[in-house]
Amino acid sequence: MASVTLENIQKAYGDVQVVRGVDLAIADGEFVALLGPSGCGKTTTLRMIAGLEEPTGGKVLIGDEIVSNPAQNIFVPPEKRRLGMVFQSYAVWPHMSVAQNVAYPLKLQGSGRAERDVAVQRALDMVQLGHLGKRMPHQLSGGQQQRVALARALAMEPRVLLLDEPLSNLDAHLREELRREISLIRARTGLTIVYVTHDQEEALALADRIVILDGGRIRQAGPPPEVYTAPVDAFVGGFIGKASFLPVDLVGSGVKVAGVDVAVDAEGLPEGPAQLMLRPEAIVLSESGIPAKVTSVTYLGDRHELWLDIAGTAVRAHVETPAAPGDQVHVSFTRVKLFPVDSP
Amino acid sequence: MQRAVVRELRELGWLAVIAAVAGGAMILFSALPLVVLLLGSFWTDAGVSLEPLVRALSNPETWEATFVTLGVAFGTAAVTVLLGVPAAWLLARTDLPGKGVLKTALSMPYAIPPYIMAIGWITLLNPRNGALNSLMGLSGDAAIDIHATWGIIMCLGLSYFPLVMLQTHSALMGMDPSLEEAARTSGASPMRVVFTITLPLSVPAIASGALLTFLIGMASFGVPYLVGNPGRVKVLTTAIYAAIDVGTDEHVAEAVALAVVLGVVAALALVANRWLVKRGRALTGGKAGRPSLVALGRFRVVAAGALWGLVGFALLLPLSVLVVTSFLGTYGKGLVAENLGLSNYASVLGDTRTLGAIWNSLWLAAVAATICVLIGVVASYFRSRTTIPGRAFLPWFAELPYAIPGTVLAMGFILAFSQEIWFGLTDVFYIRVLLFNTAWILLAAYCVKYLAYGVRASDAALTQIDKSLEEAARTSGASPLRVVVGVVLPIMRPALVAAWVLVFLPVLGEITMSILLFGPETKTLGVLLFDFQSYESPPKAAVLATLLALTVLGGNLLVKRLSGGKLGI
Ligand SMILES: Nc1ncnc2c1ncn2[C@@H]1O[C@H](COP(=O)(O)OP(=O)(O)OP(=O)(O)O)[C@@H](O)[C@H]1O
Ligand SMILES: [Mg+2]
């Protein structure tokens, strides 16, 4: 196991900058999720760690070893990095049995036959496929194939485990099951893991630290609760959770919504137009307060999702008591965050 | 149930009539000749007997021709794999410069009739006055003599390696790149990935390509005839032609027996191919993506040089020799300015006999292409869009004659149609047809042979059209016939034009069947070209070959544009 350090890494395809200077230090044994909208450069970043893509600038270190630094003309190819990688499309080799798939990296490491068989069995057991070693991949379900891929990556005892949206091709039920298993395996092995996903729930549930990427740059990196409750900008706030944003005017150190005072932390913000971030669960229906009109109601099982019209802006709220479209209600906010308008 | 079928047939109107006529014609012109051929091989004046077959099989010459044929077929398959697979890998998986142009250039030899390239090679490497021999100062016994089995294999291999290359290339492009990347991160070097992942996963595609070139090598006539005959190297197809050429009953019986042998071997290879294709489908799948490319480093230039060298050998060298020959005044005099001119073109294009042959081939190719596309559309539409029982018969049946060696098919035609056929209900209402020595027998043979192209192109185009488009037209009140004419055909048009050209081009220069079926009034371009090359004047042959090659290359580029790069070279 090893740490991973990215120092100002960059990737350009021709004139297109895809990753624009990412700095990230991943500690030994840490589980980091790379999260962001489609095309933000998550996969590219992960592939640069793996060595499947050569950065156009910056340094990549695994442990203390510099594996990539164009300035010094250093590039260690993927086969020399000993990193396990799991792909979205499983990438289980169809011409080899399950056991042969898992044994492949061990063979290349030069381990002996008996030793290999033990390691293969152990890896297959770890993903609950101990009994299916003789099967061919086309005889397995998608979830089972992804387990084979996981076993193959684990069997080689990688320094770092890299996963690129490993669960996106699975249905919701399987996804949750495999997600739980990944966190068990992680607890058991203590592996350093870099996990790419565009599913915020996965990131929140699994990672020690979430790194939010946008346009090839890191917007925020921090433990899940921090990213959720203290987003550094409106983009992060909007990306994690289903926040709505109300346009407001900052006067002195306070704002008014529909004429009602709302307490905010306005430190460091200039006076003038600003936007107020509202999480759905931070909106409560109350006797008095800010007037709002219910425009639509969706029953979600454990709660109701309301779309409210607050001072002309559509706002999403999750509440426990039902309401009907057209109702005039009052709301108050348990938690808000103020951002300048120019942040996207 | 039955009423539903009747109603559907009535709704389909003319389409159903065309399908029925086409089905009948296919039975008459494809099943009947083959059955007659098979029967003819043990049917003698004295009744049923295995005697002709036994006589043919006990003749050592039959065995020799069979062995040479198999040698040519294996050799062709081997050469096409050895050239095609590395070329495909370099094009699909490396940072080779100029890949797009290279791929097109490497595909071109496949488009040109192989006997044309062979004529070029004979001009270069014949022992008497081969240009390369004189250039290297080789003469007499030291001269390289192309008139041997290796010469046949070389010509066929250089003409058909693009087939293996293209098939392997598309398998490589369809492969999920993460399969190879997973091997890299597992610790495999790029070369190891090639041999443990890439190649094993492409084996079905390579093998099916190799089987195809094996079949082509076995069925080829033009190249073994031109290259092999002067050296007395006989393969089954040329042996059949020689026997028919002699024409005595005994020789015809021998030709029939040989054709049966050829047909049986081809059928076995075909069955193997089906199996491979099915297996290949199980291995591929997953989503294709942008594969990571192997950086060739300093081998980049070497590899590009090697592939351009291959283009030179397989295309430019034999073709330029032909072009030069076509301008030569006196064949023996060599390449000097005063010996160059347009005299050959003038004599070829000013000769009514030549113009007649060109005209024959042009109209036969045009009509055959039209028929193949028309029937192809109907057949493929019936299969994919109707529920009529037996709808799969025609598309399925069309593949049969395509796979059967042209020589075998033509032998069937000779046996089945050399007498008058009599269609009639009574002594009063009947028609009598004699197809032999008419253009119609050639037309029928071409259509039967190339119908598969029409069906395949229509199949491909139809699967691109979402059924809901047609259903929308139906629900807006259009009859099935109107839907086909008004909606389906316009959408399919570019694909069908491409298919038309793809039938037209090979028919234009067809030789294998034409040489057995042409009559005194119906000489075709290919037959005339062979006459010129063998007996009359190589420069005149070069003129026809040059014109044909240019037409074919131009046509293929047209097809490529029409099909958005999917068809043609
Ligand atoms: N080989 C390439 N050539 C050109 N552009 C590329 C290449 N690979 C990726 N890109 C571009 O780089 C950007 C980032 O791609 P990347 O695959 O890293 O996104 P991602 O964050 O993983 O997105 P997704 O969630 O859709 O997987 C995209 O805009 C993509 O189009
Ligand atoms: Mg991605």
Contents of the next structure:
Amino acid sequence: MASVTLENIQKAYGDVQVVRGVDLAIADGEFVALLGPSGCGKTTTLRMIAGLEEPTGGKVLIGDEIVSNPAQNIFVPPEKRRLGMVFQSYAVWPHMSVAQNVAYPLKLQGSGRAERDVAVQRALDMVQLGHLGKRMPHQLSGGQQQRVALARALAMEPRVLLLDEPLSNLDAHLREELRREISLIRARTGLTIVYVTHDQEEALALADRIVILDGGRIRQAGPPPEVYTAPVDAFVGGFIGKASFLPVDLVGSGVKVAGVDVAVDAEGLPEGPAQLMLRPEAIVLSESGIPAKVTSVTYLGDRHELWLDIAGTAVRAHVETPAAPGDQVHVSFTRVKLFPVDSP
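Given the form predicted in complex with its partner chain, corresponding form predicted alone:
For this one, just the chain is written down, with no partner chains and no other molecules.
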């Protein structure tokens, strides 16, 4: 295992700047998820760690070793970085058996047959495929093929495990199952893991720390509960989890919604127009409070999702008590976050 350090990492393709000075220190044994919208630079950042892309500026270190530094003409090729990588596509060779797929990187490293066999079996057992070593890829499900790719990355005992949206091609049930497997593998191995995803639920469930990228820059980095409950700006608040934004006016230290006072933390914010961020679970149906109209209802099994019209703004709420479209109700908020109206 090893730490990963990015110092002012930059990547440009011609005149297009994709990564714009990312600084990030990932501790030995830490699980970090890179999260952000398409084109934010998360996969490019991962590929620069892997050595599949060469930075145009900055340094990449694995442990204490500088593996990329254009200013010093340093670039260690990916096969010499001792990193494991799992791609979005399974990248399983169709003409090789499961065991042969897993053994291939070890064979390239020059490992002996007996050593390879032990490592392959250990890795397959780790991903619950120990009994399928002789199968061919076409005899496996999509989830099993992705497990083969994961076993192949683990067999070489990498210093760092890199995963690029590894669950996005799987159905919901398989995603949840493999997500649990990744969590268990991490607990057993203590590996340093860098995980790229667009799935907020995956990031919240798996990571020690979430790094939100946008436009090639880090917008916020922190533990999942911190990023979810205390986003630094409206962009992060709207991207991680579900959120609705109500336009309000900040007067003194409070705001009014539909004529009703709402307690807010307005420290450091100027008076005037602002936006109130509401999480669906923070909206409660109540006997009195802020008037709202139910515009639609969706049954989600463990809760009802209501869309409410509050002072002319559509707001999503997750509640246990059912309601019907057209109902006039009252709501209160258990938690809110206030941002200036010009917050990104």
